[in-house]
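A lone chain, given as structure tokens: the form predicted on its own.
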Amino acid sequence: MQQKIAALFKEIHGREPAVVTRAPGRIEFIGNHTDYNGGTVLGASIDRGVWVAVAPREDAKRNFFSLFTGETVTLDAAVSLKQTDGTSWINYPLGVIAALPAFGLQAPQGFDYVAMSDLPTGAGLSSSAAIELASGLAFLAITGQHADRETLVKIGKHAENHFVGVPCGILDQGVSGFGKANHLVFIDCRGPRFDTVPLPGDAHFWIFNTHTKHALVDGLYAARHRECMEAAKVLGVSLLVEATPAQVDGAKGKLSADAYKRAKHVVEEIARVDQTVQVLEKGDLAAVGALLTASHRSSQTLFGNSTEELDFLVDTLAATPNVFGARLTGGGFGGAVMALASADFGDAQAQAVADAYEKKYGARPDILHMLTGDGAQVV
């Protein structure tokens, strides 16, 4: 991929890139919608991601090209408005540029830019965070600046929250930034504090991408965010991480039906994350799998961010030999299901799951066998 993007950059811009960076996509392992509620979460950076190549210009032109659209968009450095047409992918690097001064860093002026990815879009693998972190590393490099890993992660989150307009927590950027092969990334979002947890060697990730709608900016994600904040206010806490299950149940009559269910999911999901860390230390993947499936049932019945298609996949996978557990991964409302399986689960079994899905819904999910990978880096 490094040689491919360098060659593409030369083809598009007529010169060599000054820097090439890469940031991985991520699997949300467990901790669904806990991050912006101040909770804990586990994620895995994967061996697929977004690549960015950049070279500075002497003028104030910013030339963006990506294989996402196959076309070049030129903006003046003075243009800092959010793009709303078919070039909206540019909002991710533009958001990073807008965020840099908030962290005491200089924004680049003119540059040529190319992005490419081997991540499937709409699968809940967070290509948005990957492009933010890869862009951030590239912009820092061409301006001769350095930021520590935590600052880079916060820049990406700032871009997503304040420019793109998605009220996400720090999960996506944190996992893409702090990822490590053969490990999960543990995030305590209150700090935030980042750590890694070893993953047993027999753990294999299989992603089933349904191609159903996965658009977080269309209001569903924001609605869940509002409901969680509403619940926290009624409970008298700043964030739901400070509430206990007993407090949530005790306030059932004071909360709206939706706010109660969202809060119940969040406080129980935070407990599941902590339980997962404990059983991972024992190498008990069967217990981990049970927690993953329980997480999905909570998303299905309490948080309301699953779909019929995702539920069908989880049901099918849970009944398949050599699968420890399965759950939706990412924001939900469509997208993908992650299965944690043993080395004995192979392509034939994965195709059988896809066959069952196709028979019911008339469309076939993409199947991706994922490995863990390292976090964002200059290559």
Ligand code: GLA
Second form
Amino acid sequence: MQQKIAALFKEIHGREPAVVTRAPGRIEFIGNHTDYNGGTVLGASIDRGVWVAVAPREDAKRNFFSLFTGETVTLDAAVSLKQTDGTSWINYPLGVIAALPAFGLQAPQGFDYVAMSDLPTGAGLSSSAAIELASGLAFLAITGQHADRETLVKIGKHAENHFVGVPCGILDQGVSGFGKANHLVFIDCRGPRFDTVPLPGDAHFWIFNTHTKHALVDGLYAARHRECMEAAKVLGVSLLVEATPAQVDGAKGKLSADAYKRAKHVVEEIARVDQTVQVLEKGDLAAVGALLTASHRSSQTLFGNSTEELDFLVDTLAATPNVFGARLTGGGFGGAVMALASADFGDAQAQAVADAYEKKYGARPDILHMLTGDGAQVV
Ligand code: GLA
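Moving on from the form predicted on its own, please list the structure of the form predicted together with the named molecule.
Below is the entire complex, every chain and molecule, led by the chain shown above.
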């Protein structure tokens, strides 16, 4: 990919890029919708991601080319507004540029920019955070600036919250920034504090991407965010992480039926993340898997962000030998299911799961066997 993007850059811009960066996609391992509630979460950075190549220009033109759309879009450096005309991926690098001054950093002026990706989109693997981090590293490099990893992660989140307009937490950018091969990234989102936890050798990730997506997915994410904040208010805490499961149960009569279920999911899910860290340390993948499947059940029945298709995949996978556990990964409302399996689970079993799904829904999920990889870097 590194040579490919340099060659593509040369073909389009007739010169070498000044810098090439790469940031990985991520799998949400466990901790569903805990991040913006100040909780804990575990994620894995994967061996696929986004590559960005950039070179500064003398003038104030910004030429963006990506293989996502196959076209170049030229904007003047004075243009800092959100793009709405079908080239919306540009909002990720533009959002990063708009975020830099908020961190005391200087925004780049004119540049040529090329992006490439080997991340499947719509699979809940967070290509947007990968674009943000790869772009952020590249813009810092061409302006001769340096930021620590935590600042880079926060710049990406700022772009997403304030420019793109998604009230997401720090999971996606945190995992893409702090990822390490053969490890999970642990985030205590209140600090935030980042750590890594070794992944036992027999842990294999399989992604089943249904390509289904609820038409209102962005609005539903924002609605869940709102419900959680409302529940926190009724409970008298600033974020749900400060409430105990007993407090949530005690406030059942004061919370709306939905707010109660959302809050119950969040506080119990945070406890599951902490239990997962403990059983991971013992290398007990069966116990880890049980927690993953319990997390899915909670998304299904309490948080209300699963779908019939995702539930079917989890049910089928949970009944398949050599699968430790399975759950929806990411925001939900469609997308993908992640299974944690042993090395004995192979393509034949994965295809059998896809067969069963196809028989029921008339469409086949994509199957991806994922490896972990390192976090964002200049390559
Ligand atoms: C999306 C968001 C994350 C997180 C997950 C749900 O991936 O971008 O911040 O909230 O959903 O856990």
